[in-house]
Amino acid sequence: MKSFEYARPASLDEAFALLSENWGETEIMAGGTDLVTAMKQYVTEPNRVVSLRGVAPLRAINATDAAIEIGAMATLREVLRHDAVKAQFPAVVTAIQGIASPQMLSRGTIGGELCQRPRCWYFRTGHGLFAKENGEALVPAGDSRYHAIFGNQGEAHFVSPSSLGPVLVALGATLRIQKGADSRDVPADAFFQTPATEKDRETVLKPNEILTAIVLPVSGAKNATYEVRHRHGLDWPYTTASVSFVLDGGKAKNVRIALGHVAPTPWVAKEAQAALEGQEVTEATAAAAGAAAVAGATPFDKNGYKLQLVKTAVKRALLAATA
């Protein structure tokens, strides 16, 4: 690992004020889950690292009738346990309860669980976000058993890692983002990006700017999350489906279907939506949409094997979502 300055601010004008205007220079460290193994792996090699644990009011759990207010920093175990997210977000609670390591619980932060760089083998290994050798792309006809179905026609084939990141899109929240006085509020389903060169990053966030809170709307909407995984612990799962929709008079209004690990976005699966829209929850209307959300995928040699876990993840998650 390179030698690096490490700070700790106690507010977030300190903060700013130790932050580069490009990427690389410095790093932010949440809960340091990813941090700490990506600078061990040479994967980024910052000359100083500002930790934001030093900022309580980022840890706060804001809860009223119209939304819920995460700060950024609240840990994954302090999101879990806290009874409104429980009473009205299953999806976040099944999602963060899928991580399973009481390691990451304790210390990763839902703004770092967002943000965690791609887990790539090949983008781990030094062979950049692209995976390339010599000019030529490893993914296609390599090793892709973990790589995405969804788009991946460009240069990125990696899928983005993010637990949350679907069910975040799926609930309609946003997210908000600060720099000195001013802030931005971002829709979860644009918070994301797919990198358009190897100094990009995944998401919109600028390398002197701070994802300082997650706001969930309360609507009412039943949702859930449905994780294949290959097994519980310290892992990443295979394929995720997260779902909100609202019943009036029975059938399935504004339908919401994200999928994660299949893209290297939350993807949203437009036709599985359009597929279940107005249309009563039940056993063969939920496999219609599961089997609507592969649309449009283009898997390599090693991951069709997704397809079937889509169309799985998407029925088991619409039908959890009304028990």
Contents of the next structure:
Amino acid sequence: MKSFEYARPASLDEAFALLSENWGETEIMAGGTDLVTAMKQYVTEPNRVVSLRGVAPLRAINATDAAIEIGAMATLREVLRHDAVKAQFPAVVTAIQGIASPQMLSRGTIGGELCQRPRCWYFRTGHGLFAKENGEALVPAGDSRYHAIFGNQGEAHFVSPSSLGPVLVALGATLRIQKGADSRDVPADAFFQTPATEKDRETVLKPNEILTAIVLPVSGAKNATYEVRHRHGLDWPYTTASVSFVLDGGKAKNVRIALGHVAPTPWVAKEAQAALEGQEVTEATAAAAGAAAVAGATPFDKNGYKLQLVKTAVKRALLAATA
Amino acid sequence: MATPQWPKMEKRALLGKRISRLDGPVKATGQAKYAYDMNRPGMLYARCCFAPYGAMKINGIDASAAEKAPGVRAVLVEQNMIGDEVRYVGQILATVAADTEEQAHEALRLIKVDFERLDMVLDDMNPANATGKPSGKEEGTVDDAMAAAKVVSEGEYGIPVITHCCLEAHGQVSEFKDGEMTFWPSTQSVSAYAEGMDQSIEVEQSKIHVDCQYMGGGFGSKFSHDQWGVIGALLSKQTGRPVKLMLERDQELMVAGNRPSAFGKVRVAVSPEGKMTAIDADVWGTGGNGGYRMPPVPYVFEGIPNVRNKGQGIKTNRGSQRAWRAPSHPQGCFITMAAVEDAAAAAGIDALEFFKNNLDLTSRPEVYAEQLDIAAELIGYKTKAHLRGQGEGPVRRGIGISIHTWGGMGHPSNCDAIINPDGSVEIRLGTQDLGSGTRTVVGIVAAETYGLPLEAITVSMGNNKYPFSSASGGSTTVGGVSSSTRIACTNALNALLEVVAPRLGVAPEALEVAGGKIFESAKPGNSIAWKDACGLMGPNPITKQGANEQKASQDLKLIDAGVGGVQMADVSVDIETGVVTLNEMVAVQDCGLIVDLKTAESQVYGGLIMGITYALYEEALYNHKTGRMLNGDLEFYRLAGLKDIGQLKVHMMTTEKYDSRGVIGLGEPPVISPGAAISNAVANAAGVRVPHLPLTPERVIVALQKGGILV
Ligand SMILES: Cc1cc2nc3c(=O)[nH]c(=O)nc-3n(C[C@H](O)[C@H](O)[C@H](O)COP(=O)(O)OP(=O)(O)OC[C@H]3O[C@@H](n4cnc5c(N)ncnc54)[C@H](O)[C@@H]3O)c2cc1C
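Now the other one: the form predicted in complex with the partner chain, given that the block above is the form predicted on its own.
Now the complete complex, all chains and molecules, led by this one.
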């Protein structure tokens, strides 16, 4: 790891003053569980690390009847244990429980979870975000078993690592971004982006912007997450599906289905949403939505198996939400 | 007079009981110091610059900028690499020693290597890449037997390269002072660690000191001092400072131990009576940059009358293979037992019945028959078993069987037993405790021999100043050290009995020890407490030697070789996701006389967990363009955790028949069968064979799709 300067501001104002306008010069640190690893891997080599652990207000969780507002620095465990979250959002609970390490839950934050960098093994061993060696893309002919099956026709072949990303997309959450005195709210599906160049990142955040809060609207919608995991301890899911819908006279309305670990961003399964909209949720309609979810997939040589996982994850998430 | 033979079962105070390991508390509380924990005054940290591509010609290495970097005290360039070829990623090109680990790291990035890329071979799944000389044999008339068979089953099987993945990386702290070199390495071979090193570091053998009290795993990868042992010593000599050089995880996984892969196409002929009559196996794999030995196929069922097998190695640009717990056996076992189970399924015969019906093709049919019955009982075979593919619903359950064997003869070992005038007892031997319980076993044997509690024994080991004991590998340690300790202790005891006999008014032959007393066998009331007895010795301790010489010890029935084991696995396969969950695993194992039932069972638990890991998760994956490991970390090089292993049941064979053979090694046997047993269970549940380990969702799904079970 390259030597760096460490700053621990006590307020957001101080923090903004310490952040550079250019990626790579400074990095924000929350729990550090991903950032420090990335620094050891020379994925990023900041001159200054700005910890947000001293900015107390960022850790608050406030629940009203209309929404739950979670500070970006709330730890995964704090979110997991929050009564309102438990009561309203099984989709969130399942996703956080999947990050099955006591250390990760107590140290990792919700903001860090959403902004963590891809785990693509080419990216993490020095081949850049677009996984190249001498200008040649490594994923198509290489070991693509954990890579994208959707949205992979450009240069980005990695998958978004966040488990909560698809959950927030399915739940229609908003993310609050602050820069100095300015603050803007961005819908979850617009927060994530597929980087256009090696220098871009996987969210719309600018280097000197801070994600301050996540706002979950309380709508009484049924919701659930299903994760296909092999190991039961700390590990990455192969594929996840998060769903949300309102039951209106026994029929599913406002169906939202988002997939994880299948694309460079959380992936909205539009065909699956359409397939279920207005239907009763049964084993058969859930399976049909699952089958529709793989529409438009373009797997590489070694990850075609993920199609089956998508079908199953969508079906099981829908059934779990109704249970 | 005491004799070295093991006491009769009913006369044992400690042998065979469940006894907690002596070093448990210091390990659990972090007081045990491993190589990495050794911190010496003024110590430097060394880090290796390694080759970034699997095949390169090195034209030059320029370390001048690194030498000037902050904190750097020395850079050692591997001069002999200049002009030479690199054959795998991880090969050392230079090493930096600096005041801090971070500085050493930073300096590595300043080393400039001038090189040309060369072609490399990484793919070991394609037999066409084989270059090695084929080995194999043909016995009987295979083709005729195939033609005459009721069923011929055919399958392809594969087990990839995995690594040793010791949680404690390879490496050492070395300190050169006053012309003497001290090493604190992580090693499986304390007594012989420095062998062959004196010339490279120019320090006489007698001035090299080695100390390794605790170890975080070796599994066959830590027999040698390795290149980094020499480098660390040279850096210490050069700087006059102690140097800590431990491999980092990526390099550890790439260069410090690979288990050869094995792929095979196998045909098995089954007669109308359900007997295997012929086997035809074509096997290949890679030992990386090292050699390749064909795994034994057929394994255990060596009596199959008609056998044709061929094995060939593929030299690849990956780190060299090293012995991995039971070298060749897990591979041979997996390929054979999977083919056997496929044959049973093809013939429509229940797997347990098929195994039993063919035991006369093995060299210990009675042992396996008895063990199969016990395992079947423990796993509930009767109620759970079904023919292949008879499961229903999305999650299907199945049972798999495998059997294995191992030698485990005690290795050459020397021991000093010391009885002090104050009654204290010390045992000294240059062996090592890899975490398996060697220290505890030595203590138990000594305590048993002297009729003392375990706490009364001081076990001194893990240092090359003590009598030579061989390297720990091949399950040879427990036999070696228990035999040498028993003999040494018996010799020392007899010397003590000579001293005590006049006091008790009998000949030494009339005396025995137990319960902290020395007494007359015929008249136990005529006794003296151990401590008082030792007080009669005068000022000098009694020191006697004992040596384990294999033939002599075997004649005394102190040790033996050759064991059998049976394992059964109960799994669930989610056929919609390909996820395999282990419900339960049963291991039934024979290892002769058991010194400590608890550490023996622990050894089997450990073997099962390691086996479950390679069955479900482990494989070394490589970047096809660079030859670097893609999963050179503990994130995607997955290991099983507690939640992944299901319920484990261990049954040790402890009856007189097994016990009377003496002590036999146990390190390797339990790790041999899990791959086969779990793969067979998955085939039984899913209705298709998943040809290659590990049994990951991607492989299971592809197999289910090919088998038409998933569309
Ligand atoms: C083996 C393993 C398995 C894992 N499995 C999962 C899994 O299944 N699902 C999953 O989701 N995660 C998983 N994780 C990752 C884990 O969840 C993340 O490391 C953790 O959530 C990151 O949180 P942190 O607070 O430590 O972030 P940090 O490491 O501090 O930060 C991560 C990134 O986010 C940026 N950042 C953090 N906070 C802010 C902010 N407020 N504003 C702007 N930028 C910010 C940082 O600059 C950095 O780039 C796994 C990790 C490991 C090692």
